[in-house]
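One chain follows as structure tokens, the form predicted alone.
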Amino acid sequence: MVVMFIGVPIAFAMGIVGFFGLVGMIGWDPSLAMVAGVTMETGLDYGLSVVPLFILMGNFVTHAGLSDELYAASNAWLGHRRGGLAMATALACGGFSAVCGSSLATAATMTKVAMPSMRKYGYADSLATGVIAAGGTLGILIPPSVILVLYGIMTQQDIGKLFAAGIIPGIIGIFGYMATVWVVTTINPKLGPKAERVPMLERFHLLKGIWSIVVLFVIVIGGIYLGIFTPTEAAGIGASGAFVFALGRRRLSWLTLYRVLVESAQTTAMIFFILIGAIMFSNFVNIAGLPDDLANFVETLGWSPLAVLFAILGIYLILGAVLESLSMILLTIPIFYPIVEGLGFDLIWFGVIVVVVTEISLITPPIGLNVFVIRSVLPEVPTGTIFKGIIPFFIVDVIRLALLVFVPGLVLLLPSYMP
């Protein structure tokens, strides 16, 4: 943390410290061979290669402009109503995640699509930025999700079970948020009001526009769900797909093309710098003995594991206050996943647990980085106005993230159900 806040960038930082720490335990050469061997290992692992498929798969849905059409749907549907276009930008930021995969690129492309409608229906903008920035932490939830991917992996956890574990939680989400809206603009109506009614005809028309993101998503997750392929055929699978989608749309020049590609190889590189530095500093850890003399330490504090498990959210939404996602589960799953398992609980349940507390984390204050995201897109609204509307948003998430610890069976239906 203070190699971090120094100003060193996660990747580096976890590297560093993992290295170092490697170098006065086991000595220079055994920990050098070490870096050259992760290195190696890490960017020839075929079980990786899904991270670089569903990134490219989601750019190309980002590019191919389906998120304009999911929002068109969504909006005909239930626009007319009461804070209807924001219950519509909820419901079209899980479909969009659900073959997006980031929360980020979430909360930045439905920004664009649906802040404009908001504005001009008169919506407040503390509403309609809370909306867009609470639907886009769905990104890292709903299946595809490469931190479920990087999960599974760090964890040796079944990525199809991880997806399909990933499913009802979102549901749940989108109809929180959907519910909230309702509850909001019914104390206060101003907040939301009404837009018009879309004759039902073109409603139906307008759905013709979102069965490409449906069958995307059928044939990828339905595909691995059913055993017909692997998570990482499933990948390719739906990186051509998108492909032929966004070319069947005449989305995609040549220098589309290019920038797709070229932002998958960055963000690409980005995860394997850090995954590289989070195994260094995993094997660190491991080897210094910390998860086995903390199973200990909790062990002496006669804790329930329920009340463990709280403690452990408790410093998830902590780090979520000073953390990106990505970084704050790579650097915790080596320390609390094997406690986590010793104390009984499901891995498959707490991955899904550990996403929807950092998706809390998204938009927490100070950081919440999807409040700057939306922040960057919009200059002229004030985060103070952001995190406003952030607020019942907030509370929802809590509820949930309750419910789905208290009920596990809400998480581990469909994954009980895969062969």
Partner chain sequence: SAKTTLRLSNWIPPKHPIAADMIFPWAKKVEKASNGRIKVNILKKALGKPPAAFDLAKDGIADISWGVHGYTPGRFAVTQLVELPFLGDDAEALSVAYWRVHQKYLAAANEHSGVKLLGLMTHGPGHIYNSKRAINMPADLEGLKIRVGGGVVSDVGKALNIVTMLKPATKSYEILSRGVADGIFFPKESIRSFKLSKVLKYATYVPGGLYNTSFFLVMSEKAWNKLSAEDQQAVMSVSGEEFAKLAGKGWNKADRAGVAAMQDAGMSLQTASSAMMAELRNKLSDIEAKVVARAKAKGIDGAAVLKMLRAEAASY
Contents of the next structure:
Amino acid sequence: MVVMFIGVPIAFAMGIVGFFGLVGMIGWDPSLAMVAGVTMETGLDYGLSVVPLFILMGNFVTHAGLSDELYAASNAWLGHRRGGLAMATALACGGFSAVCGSSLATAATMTKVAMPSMRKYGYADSLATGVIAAGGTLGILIPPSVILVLYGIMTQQDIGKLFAAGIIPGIIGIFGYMATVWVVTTINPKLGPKAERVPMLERFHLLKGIWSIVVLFVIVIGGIYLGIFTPTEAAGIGASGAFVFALGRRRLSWLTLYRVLVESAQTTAMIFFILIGAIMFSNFVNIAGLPDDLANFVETLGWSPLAVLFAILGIYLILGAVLESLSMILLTIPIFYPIVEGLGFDLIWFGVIVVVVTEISLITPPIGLNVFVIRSVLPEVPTGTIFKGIIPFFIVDVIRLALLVFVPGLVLLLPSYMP
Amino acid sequence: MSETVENHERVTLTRWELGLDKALGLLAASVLMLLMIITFIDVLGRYLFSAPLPGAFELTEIMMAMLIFAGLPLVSRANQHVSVNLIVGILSPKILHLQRLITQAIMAVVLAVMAWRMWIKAAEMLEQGDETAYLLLPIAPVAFFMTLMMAFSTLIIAIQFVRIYRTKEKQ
Amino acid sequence: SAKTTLRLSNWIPPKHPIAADMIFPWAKKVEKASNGRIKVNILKKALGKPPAAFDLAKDGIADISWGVHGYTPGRFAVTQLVELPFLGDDAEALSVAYWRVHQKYLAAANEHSGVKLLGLMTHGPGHIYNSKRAINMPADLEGLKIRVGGGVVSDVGKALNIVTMLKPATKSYEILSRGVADGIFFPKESIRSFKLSKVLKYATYVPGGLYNTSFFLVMSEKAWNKLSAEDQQAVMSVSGEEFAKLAGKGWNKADRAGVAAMQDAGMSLQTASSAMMAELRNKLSDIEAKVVARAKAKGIDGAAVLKMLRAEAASY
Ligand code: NA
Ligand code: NA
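Now show the form predicted together with the partner chain, given that the preceding structure was the form predicted alone.
The complete assembly is shown below, putting the previous chain first.
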């Protein structure tokens, strides 16, 4: 942990901790051999090819400008209400999440798309950035989701089922955020004034603009859900589809294509490096028998499974404040999932719960990556303003988390119908 | 998904660095594009013509390795590894400088160790004749490529270390 | 004397027959044979992916590891001799015969160098399954996409001129339920342990097996050398041929459970006719020659090995 906090990249920190832990357990030579073994098998893993392909799909979608139409359509239907543009932002974030597997990309894209019009109509920066930060977190919950893919790989759960499990909680998230905007602007109407009403005919006309997103979602997620494609194949199809849309809209010069590809490759390399570090760490945890020790410890406490779960969620909320989402999941899952499974909880359900907690971590200070992303697009908005705007959305997130914990059916309904 | 807290360095890159960036960027970009196309053809071929692409499985594996490890030096060069900058913000410039030196040194050592072990592994694979199951492609060259890329990354981090060290001297 | 704990890396779920009826009981036997001086610690999670199983022991990362020779293509050649078609219907007889021919012939090829070889086994005979149509002749397979593992079964697929897909066994359910593959070559046992009876409709049993798979159980040399002579003897007293017997019995039992599961699911089950067998023998004859040649390159008389293997298995 110390290595991590002095600013050593997390991939390296986890790898170092895992490595020296292993040296203590099995000696130098085997530990050094494991470095190469883990690197080799993580590098040459067919199952992991789903990761770069979903990243690529998200980056193509971003460059295709599909978000513009999405936001325009949401605005046309909601903008004239009080706080309507912010509600439209939450809705558009949800829609964008359905084709993009990353929360940060969703937040960054929606900042560029939604901020100008909210500013134009005099929305408070706090509400405007707050709803983007919160709405952006849906990127990892509503499928496709890179985080759910990695969770599935670490816990050997069906990625298709995990994706299906994220849909209803994601929709609850969208409506929760819209309701929050309604409450906030009812209390203080000045935060989100009404925009002009768009005529009905034009509203329907604008709906047509989102067909490409609907097509991509139906093919990719529908294909996985109905059992037509494996997730890896769906990612390949999705990336190809997004490429065609970007091409068709003339948004791809050779240079942009090159940049999209290189950016996706870099993100992939970075994630895999964290993964290699995490596997070293997880092998150490495994050989040291940590999950067993922890399970025994939990048993001596004599707590009910639900109490243990709440303790784990508490740990996540604390870790989530200071850790980046991907590393948090890769660091904790190897330790926690055997315990959670041992307590009789469903691992698909737990995956979604973990993602919802991670969503919260993306918007909590001091390390809230979505906030950083918004700041990188809008350097003039103070971090404090964004965090202030987030507070009501944070409260709603916690309520949603509790709802999903106590009503697991909301998570498990859709996966239960899968082949 | 660029979950990175970027840390831009205003440094002039040498020609070979720019060249390396461009070459690896092109390689990574082509491999990723190819990965997408191969997956697409494999699925399409299977549904339309009942003929999946033979060996697509192992081609995908090899391309994954090339993609990731061609991307690694680029990530190292752009300083894109995710780190927790929790205490970094409150440090004095002098300690911050030291912190950055230590971080770079640790990263260089880790990458060097990885490159060294990968080299040994690659040599083993060559000797054992490891190959892919269907197309019978030898795997050792892929392992050597991974070794080379990790060596490049080590070098890049080492150069960054020297640069950071020099910025101090200039002050 | 002091107590030794050995780390065993296992990559298959604990309920799978290989774990439940072979590896775990063997570990218990080791503990018993050593009068409790040796404890086998079966790790919750494997220390590497299935293809890394051999290297885990070779590099001393795990003390004990088991795996499939075919998962690292190019490395093992003589073990492919026991993967050939038509070797036998009884996993116990074939596994014991395998150990005996290994001791007499195969050990000379030194393919397990760097580890202490504790045991070898084969599963029950491999058969033909699919979700589309009954397979009465090899030609019925044409146009079907069949999932196969690595090794000789890949050659079988090529020789039968079918579209084979090489995917890990653990992905079988995913690819069959999603129509990525139409069928699979598997032992009877796997239909049950990978829960495939719901997604498959037709089975054609091939007497003697369409193919087989060779498995190893190995210990790191470092861990082995650390054991006292007495403990080494204790380990070997339940390994080698004894392990082959134990594992073979486990495979046979699992095969019977597999048939029961297929019957319960209402799959259409049949045995290849003599006409189909004749054609299969004809089409697959080249493979034997190919594998024998590969063994020869490593200095092993493959024909003699096969002769002894068949004789030992038949007389067991
Ligand atoms: Na998403
Ligand atoms: Na946070």
